[in-house]
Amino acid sequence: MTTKRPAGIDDDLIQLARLALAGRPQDVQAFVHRVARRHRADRPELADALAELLRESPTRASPLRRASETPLPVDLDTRLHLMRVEDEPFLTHEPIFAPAVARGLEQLILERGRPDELLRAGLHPTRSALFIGPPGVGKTLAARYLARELRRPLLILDLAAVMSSYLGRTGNNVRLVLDYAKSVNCVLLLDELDAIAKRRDDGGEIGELKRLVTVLIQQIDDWPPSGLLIAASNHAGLLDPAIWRRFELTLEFPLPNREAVDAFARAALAPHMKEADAWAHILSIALDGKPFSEIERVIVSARRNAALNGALLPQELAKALDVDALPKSARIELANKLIDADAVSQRQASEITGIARDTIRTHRRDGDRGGDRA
């Protein structure tokens, strides 16, 4: 699990001053709603202050790139942009990794902090690295989070863009993002990389596809030791193997346990309600195995809803609970809890889970007598 005590109103003022200076408008406007969004909680009047400037103020156009930046490669039959451009990764909140995971991240912060060390010793930091796991699960998130703590931009490969309607030009393409990155002391990260990525052997790609794997072996082969590549993969056993080799750390993120969906809820809950404990506990139960993404997309719908209903957030939580793929025993907690934190009534905690009031009551007097006994 990974920590980081939030940015205070200091660090924002001189953040907000940088951009200002830079003559970069739409990233003030960007990062003034972002500095709304973090002290909501402390801070309500000035968050309330800052939304009322967001809306007098008008949206403005990208500026354009200073005139001595390196243009943007794009796609020569679309002229779309290749990828996506993140100068200043935001993360709404600390994210919550596997421990393994954790640690493979910060081993990469830590060798780019101490380069001279390792280059004595004849090394150099770690050039590349494989992000695997289903979606949802956080290998984009981490990519963001590596960036803001190497405060590097981070830039990630549109694969909508990259492939051509000519095919024969889509290697073109992926050696024009690569270049451009290797360019720039950055974080680059080539999303659902199995895309484009897939195994040579299989006989239903065509010859181009195949040759493009060729060329992104080639582009990885030749990255620098500046820079960080990432590439992530929801579908890992569809790459080619040449591609594994060429990675020199993966990862494997792995689907949340409860402990993590209690953390990450938590962390998305403490903003906007004093029971984030309580209910982060009751997610936990809830939503156990789920990937991040599902569990943000509970949090954030209920929020809306109760902002819409003028309701409070812990019963739209309660009406967004989705039981029934949960065990009995599960269920049974997860009924016991919710009472516990006097979110519903018996009456609805079994309408809820599904579970009978009378095995509620049984519970709850056995634990009753259990807490006694201790």
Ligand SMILES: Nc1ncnc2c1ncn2[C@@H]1O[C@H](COP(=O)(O)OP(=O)(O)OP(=O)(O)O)[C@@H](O)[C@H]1O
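Rigid core here is just the name for the largest C-alpha set that superposes within 1.5 Å across the two forms. Only a predicted model underlies this, so the values are computations on that prediction, with no experimental measurement involved. Numbering follows the first chain given and starts at 1. First, how it differs from the form predicted in complex with this ligand.
Superposition on the rigid core between these two forms places the CA atom of residue 357 less than 2 Å from its counterpart.
Core-superposed comparison between these two forms: the C-alpha position of residue 305 differs by less than 2 Å.
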Contents of the next structure:
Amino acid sequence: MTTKRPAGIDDDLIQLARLALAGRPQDVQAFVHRVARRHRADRPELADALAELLRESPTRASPLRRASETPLPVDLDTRLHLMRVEDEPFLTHEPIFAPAVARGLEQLILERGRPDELLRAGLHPTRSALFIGPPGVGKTLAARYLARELRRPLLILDLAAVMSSYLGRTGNNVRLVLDYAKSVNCVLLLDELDAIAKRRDDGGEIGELKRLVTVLIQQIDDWPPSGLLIAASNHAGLLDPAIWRRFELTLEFPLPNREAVDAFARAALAPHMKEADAWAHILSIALDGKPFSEIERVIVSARRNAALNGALLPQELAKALDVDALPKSARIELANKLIDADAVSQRQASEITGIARDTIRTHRRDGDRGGDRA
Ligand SMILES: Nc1ncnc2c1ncn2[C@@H]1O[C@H](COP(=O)(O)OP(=O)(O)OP(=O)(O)O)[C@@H](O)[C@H]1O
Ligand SMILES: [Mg+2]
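Now that we've seen the form predicted on its own, could you pull up the form predicted in complex with this ligand?
Up next: the whole complex, starting with the chain shown before.
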């Protein structure tokens, strides 16, 4: 475009300041390109000067440094890559989030979609979030989901792995990784954040741990609004309060309720069996209170055995539930729950739980007399 628009320079300056202050180096670079092109005819000196700046090999600290030109940081001793990079995050199945978690995640995505409105109000999008919850409920999955929705690469720094292999240099390593991540428009996941807290009891390493906590605090404080920093932890209580206070948003991931397990199992089983609905219902009762990862383990193990043994999936699912390992009283209770929920007939309940039909009937009559059944 070569139209003369002297007043446009003011607008350009404002836009440039906005991008630079928001810490969006890639956008700054693209914008300078556009301005240079636009003014090639009417302000050739300006266009040349800008082109020269873009050509100059950017220094380490330069905000114009391109992400793709920066090598991934590696540990200086082992040369191992310190983090995993998923350039195009991919989910094998759609996650199921509890309502409060879903709302929090949608809010993060919404803010990223409309940063200008926030900037005009003197605000920036949420920079950092802490995901808390027991193992296997979708914390890592949620970070991947966010990266996919935001169309950004996902960088994962597993603090447990980093700490176990090179604690002596962990502070440096973490700084290297976070410096790199800051220069890329990404979602950075600090996974297993409580690994730091757990190491605190080991004597002799207090100094290095203190340094690490200091580095983390500094890095979280300096984190640019353009990036999204997520940390995941199993126990909020274990974390140094100085660290978790710094996160702008905390999302608690609960264990799935029955409906969530049902929906998860139905989606996982539907492509492989016609009785998916009934079995999803059975699993939601038998595995009540278990994390998604456990439901997934049962389903995959049953499918594997069905494939290898030429057996039917329902039989293998019943086996994978491993009810034999339960005490008799628990198996009777499970049989009753399955029947009460209309998930199965008395005969099927007997097959699944290994409890004789007579025994089940007797217990049901007792239960009725006791009046504890609706
Ligand atoms: N909310 C969910 N929706 C669907 N699948 C899930 C969900 N949570 C977990 N899963 C399944 O369980 C697997 C493990 O989940 P994930 O790695 O996200 O757990 P986590 O909360 O990060 O656990 P940890 O604390 O052990 O790291 C996932 O790969 C996914 O298949
Ligand atoms: Mg995880």
